[in-house]
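Presented below, as structure tokens, is a lone chain in the form predicted on its own.
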Amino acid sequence: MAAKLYKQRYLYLMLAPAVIAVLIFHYIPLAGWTMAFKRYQVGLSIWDVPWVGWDNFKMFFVQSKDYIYLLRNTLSMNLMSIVINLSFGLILAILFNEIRIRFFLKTIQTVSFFPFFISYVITYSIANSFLAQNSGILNQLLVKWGILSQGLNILGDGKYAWFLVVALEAWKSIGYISIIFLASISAIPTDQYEAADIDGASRIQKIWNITIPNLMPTLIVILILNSGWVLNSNFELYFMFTNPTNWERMEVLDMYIYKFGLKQLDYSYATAVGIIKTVVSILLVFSVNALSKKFTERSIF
């Protein structure tokens, strides 16, 4: 054992700085964990405060009744861009694989990519110039050519908050995700394919038995991986469109933790909330992935 660690040292000590930024950023503020347990007011340390045991979780969970529209709508808005981005992606991916102009191929990905790359300042920009009530492009051409009688309040009725979220997320995820399943369909051996066209295969007959079931690890590691996220939602996305007027149906674990640790300085009880949010992350992803190994005989640990 001695002799294979000395055998490896450079190996270890091209690994020691990560590890050491995981545990300085990572692991040792998990000690604030604490604060969920006391009654932390600002300007006394955390020793000073009394100790309150379960009562931030008690408020979370008997007093507030809060979590009932939060978990509806942060697993709502958040499983439904899973499943659209990792559908759309894999269908993209495979498309893209079937484009023989290279050029026109090059410039797809680039906009179906760009999205990505942009804020989401600029984002609600470009959505208010669509979508506003009164002076969004879209709502101007329906009520010019007779369809509405007066523009729809997208970014403000709550009816329409979760399609906008998942709008918006598989708009500026897609070509990113498409990216990813065309790696894994560039692995694939192409004498897979060739022994296809000796068979007389079409493209069509080529892509259920070749490749998409080459994509399906990519999809089931995808898949795991975004299941511990599936309760930590893009805050800048929720922090530009959530307003006064479609909160009830936009407010996310993520915002409500921002609500109270920040604006409201009720650091315990945001803290409190956190540490739920992290335990039922951490318990879906070994959930999923006992599932996946069940199931599909495919796992990442």
Contents of the next structure:
Amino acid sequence: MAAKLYKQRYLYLMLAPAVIAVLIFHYIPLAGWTMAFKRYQVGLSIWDVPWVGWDNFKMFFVQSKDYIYLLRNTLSMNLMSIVINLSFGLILAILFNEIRIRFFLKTIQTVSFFPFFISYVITYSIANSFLAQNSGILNQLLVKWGILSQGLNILGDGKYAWFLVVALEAWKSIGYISIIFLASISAIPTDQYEAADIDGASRIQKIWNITIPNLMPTLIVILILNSGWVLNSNFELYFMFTNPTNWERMEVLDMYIYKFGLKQLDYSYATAVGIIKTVVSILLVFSVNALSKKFTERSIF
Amino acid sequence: MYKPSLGDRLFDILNTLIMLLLFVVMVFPFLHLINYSLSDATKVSGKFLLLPRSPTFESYITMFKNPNLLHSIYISIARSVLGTALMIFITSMAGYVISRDDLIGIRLFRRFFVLTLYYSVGLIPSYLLVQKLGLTNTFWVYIVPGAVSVFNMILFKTYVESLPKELEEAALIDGASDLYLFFRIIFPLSTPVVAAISLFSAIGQWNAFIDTQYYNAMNPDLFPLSYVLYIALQSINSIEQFQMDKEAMHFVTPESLKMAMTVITVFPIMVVYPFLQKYFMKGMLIGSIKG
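Starting from the form predicted on its own shown above, please give the structure in the form predicted in complex with the partner chain.
Full assembly next; the chain just shown is listed first.
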């Protein structure tokens, strides 16, 4: 044993930096979770402030009632995004697969995948130049053509918030998602299609009876993986697009944690909300996984 | 032999139309930004641009006259290069080691890493840790917290496991040390996965701005390009910020400056992307098989 340990000394040496980094950045901060059970005050050490039990959690669920609008916003936008992105990504992959001209396919794939790689600052800049109430092209054109007398405040009015977020997420990610589905399409055995050809199936029939059923396993895996994300939002998107006039429909859990934690310096409360979010997310993944195992016999664990 | 039916032909036409629409939706926003930033800004307000109007580089000249912009480009490049290099170094070594089934304690180490994928520590505990480590207001905050990526480690491990086992065995029988084996044999053979991970990481670093907002918002010397763009987008009248000279005012508006700056930020990605796309796809496919 000791001899083997010595023989493997280089392996441990190679592993050490990663172990130390993960320990420091993923495990040690868990000790910070204790702060959720204290009443932190700026200037005092975490150890010197009093324990308050579940007060911070009660504050969120009982006193503030903020969870009502936060959960409404977070869940609505995330669920709509998941449904839209996955169904569009799936349809897109099927349509890509039916393109016969290689060059056309390559071009369109390259182009549709690109927005995935730009930051939300750029996305915001683009959205701003197209949708801003006065200077955005869309509104200027609508006013010029006499369709509207005044520009729509798409970026600032809560009325449009959910639509805006879902549309932006779709624009950024359907190209990316379609490639995952396209990869599973290419794994479908070709003899299934050949058999269908012999039976005289049309293209629509082949898509419906072969391609789509074969994509279901991939869809389920992605759904399970995404289920853990329904409380996690794309923070950078909301950071850029939430503003004082649309926050009621736009603010999500992650923004709320940021607002209370880093802006109002209520570390204890923000940590408590963060813990609730993490715990519920883990429970969701495991329950969706278990349900999927039961009903479809597919799971990721 | 294959004779397309009427239905199939209709399908093709419809499909092509949808693809063209997709093409326009994905490309036009960028095209418009570029054209606007290259136009005489006083003439183009509220117009869809397929080509620049009265082309001029005035917006770009104004931008590049600003020394802060050049410094922020330098910061962005530094964090992209250093951050990616360090991440690859630490992550690939560990990824290789956890692929070795003969390592004593391997199951424990694998659990230790994988467990972190299931929970997130949360904003505030992470923030306080970074503060305690003295990383706030330093360049290192861009590099150190991301030095190890468990997700990429698993991608690397999966790739190494797909390499023929005989290779390692042969080298070990020949008396190669584990260090030699990794640096001379495994790592060079892993170019596809290393390329894919590096590209994702470098682009992530280039795009990052939120860590600056958290940790370095007080220190303009450490602003990367993305963050400078964020600030420019926030201020209604960014003219003062870019120290514009009066002459340029004829061709340039705050709007066109913002667009020029957006183009400068997205330009490096736009240029390298078409050449590197196959690596992205490869990396994603390795990832999706795993996930």
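Between two forms, the rigid core is the largest collection of C-alphas that superpose within 1.5 Å. In this text the structure is predicted, and so the values were computed from the model without any measurement. Residue numbers count along the first chain shown, from 1.
- If you fit the rigid core between the two forms, you'll see the Cα of residue 54 move by less than 2 angstroms.
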